[in-house]
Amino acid sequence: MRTLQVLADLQSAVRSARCAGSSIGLVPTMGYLHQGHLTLVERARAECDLVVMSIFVNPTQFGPQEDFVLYPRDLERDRYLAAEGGVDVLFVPDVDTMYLGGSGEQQVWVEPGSLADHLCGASRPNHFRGVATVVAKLFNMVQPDRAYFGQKDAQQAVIIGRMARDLSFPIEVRVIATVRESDGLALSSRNVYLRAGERQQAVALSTALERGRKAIEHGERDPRKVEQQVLGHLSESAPEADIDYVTVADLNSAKPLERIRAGNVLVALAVFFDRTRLIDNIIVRVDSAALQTDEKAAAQR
């Protein structure tokens, strides 16, 4: 594995792959990695010839009161996981490469638009922003033919998705199902800053999820009730947890659903145990079926 931390070298490694009809896959992060970011690097792995993997924290994606100087860092422990995992060249660009004279000097920037309006980006104003337009320059940099993003973060997905095919990036954007540990807890970065007790009850987060799953399997139309089971769940089994918010959405575009209807429905939360965010989401399929079905016994009662 090849780490390098200048764009032209990397530019040039892309470019000789390119020249022998290597195809090229990309797995951005913010390192601190874990078993999520490395299958998403074995699903490049399977699908590409060459496999690059990006490392940066991206300053312009954190509020000023948030994690960002405390933000988990680990270059060597990185290096090694990547390297045993199969990628192939280790991007590690400091901010100057990212945002030429500084992050402050940024003045054209990806805007998400109405994507950005509900869950995460009603909470964290402009986090999108800063997400689509680092995304938007990692994509300029490598012009990778796929490019491989997590479930968890799944407003995150449908923003990249959708601004590869609006801005007409070349390129296939790869979402990858959530990484868990055996109990349930999604994989993050963040999950380092738990306590004893808050890792106990982070479990908490993908059951109450499931209480939505099966609430809307079961034949609940009412996003605003299936809410109401997810936040019941979490009060009783993560009295600690500070709820941000709990929604059922439309997948496509990560809006709040009035109603429940037929095709894929997203059903996200995030929460804070003291000043730790974390986030998580299931998609649930209702199929046209199931729906008419449904409809018709609610109109015989």
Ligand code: AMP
Second form
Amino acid sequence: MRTLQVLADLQSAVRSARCAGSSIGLVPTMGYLHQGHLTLVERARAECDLVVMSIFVNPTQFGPQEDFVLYPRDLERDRYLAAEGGVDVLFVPDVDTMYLGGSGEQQVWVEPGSLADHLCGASRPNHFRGVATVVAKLFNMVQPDRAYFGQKDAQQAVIIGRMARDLSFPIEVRVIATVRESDGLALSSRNVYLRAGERQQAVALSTALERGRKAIEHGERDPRKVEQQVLGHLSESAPEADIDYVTVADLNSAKPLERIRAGNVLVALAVFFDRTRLIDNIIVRVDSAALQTDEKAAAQR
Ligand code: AMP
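Got the form predicted on its own; could you also share the form predicted in complex with this ligand?
Next comes the full complex, this chain leading.
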């Protein structure tokens, strides 16, 4: 594995690969790698000849009160894990490489529009503008055939997929299922911040989402009622969690649903344990046959 900091070196590595007819996969990350990141690499490894991973803690996606400075970083450990995981090129640019003259100089942004109005976008103003902009830069720098993102960041996946489409990036955006600890907690670099008691309570994020899944599977079609059940379980099982949101949303637009209909429904949440913000979500498939049965049952009531 080669670790590259300089853009010209990255571009020359990518150019040689392309000239040799190799396909290129990109896995963008903020580092402090875990099995979630490495699963994206595995998928890229299976589908592409050259796997490029970027590690860049992007200042423009953090709000002024957020954890940019404290975000966990360990490049030596990441280099080891990335190499073991099958990364060919590890790109670790500094801020001046990604933002000429510094991030304060950025004038032209990729705006995610109404896709950022709800869920995390509602409580993190400008977060997705920062994400979309840095991913667009990485797309231009690496020019991959495919890029890999986690379902864990559901709204990010929606926005990047839509950005690729709306801005005509000739790149396939792949979204990979969330990797979890054995007790259900979604892997996240931020989990290291959790104190022991918080770590125990954090299991409630996934069990609360499963409560939501059950409610939908048992025929609940009012999204607000599903949200109430999820919230109820969270406040019972994770009393120290400060709940940011629980939302039943459309999987393709990340917009809250008015009514649950056939298709894929996203149930998403975010909570704080002290200053640590955790997110999680599940996708619930509602098929039209189940809906018809539910409607019949409702009509007979
Ligand atoms: P991050 O370093 O947190 O910005 O994450 C980099 C990429 O890894 C993003 O596309 C995330 O959605 C993805 N990712 C993070 N955690 C997980 C996980 N537990 N399972 C699958 N993908 C993940």
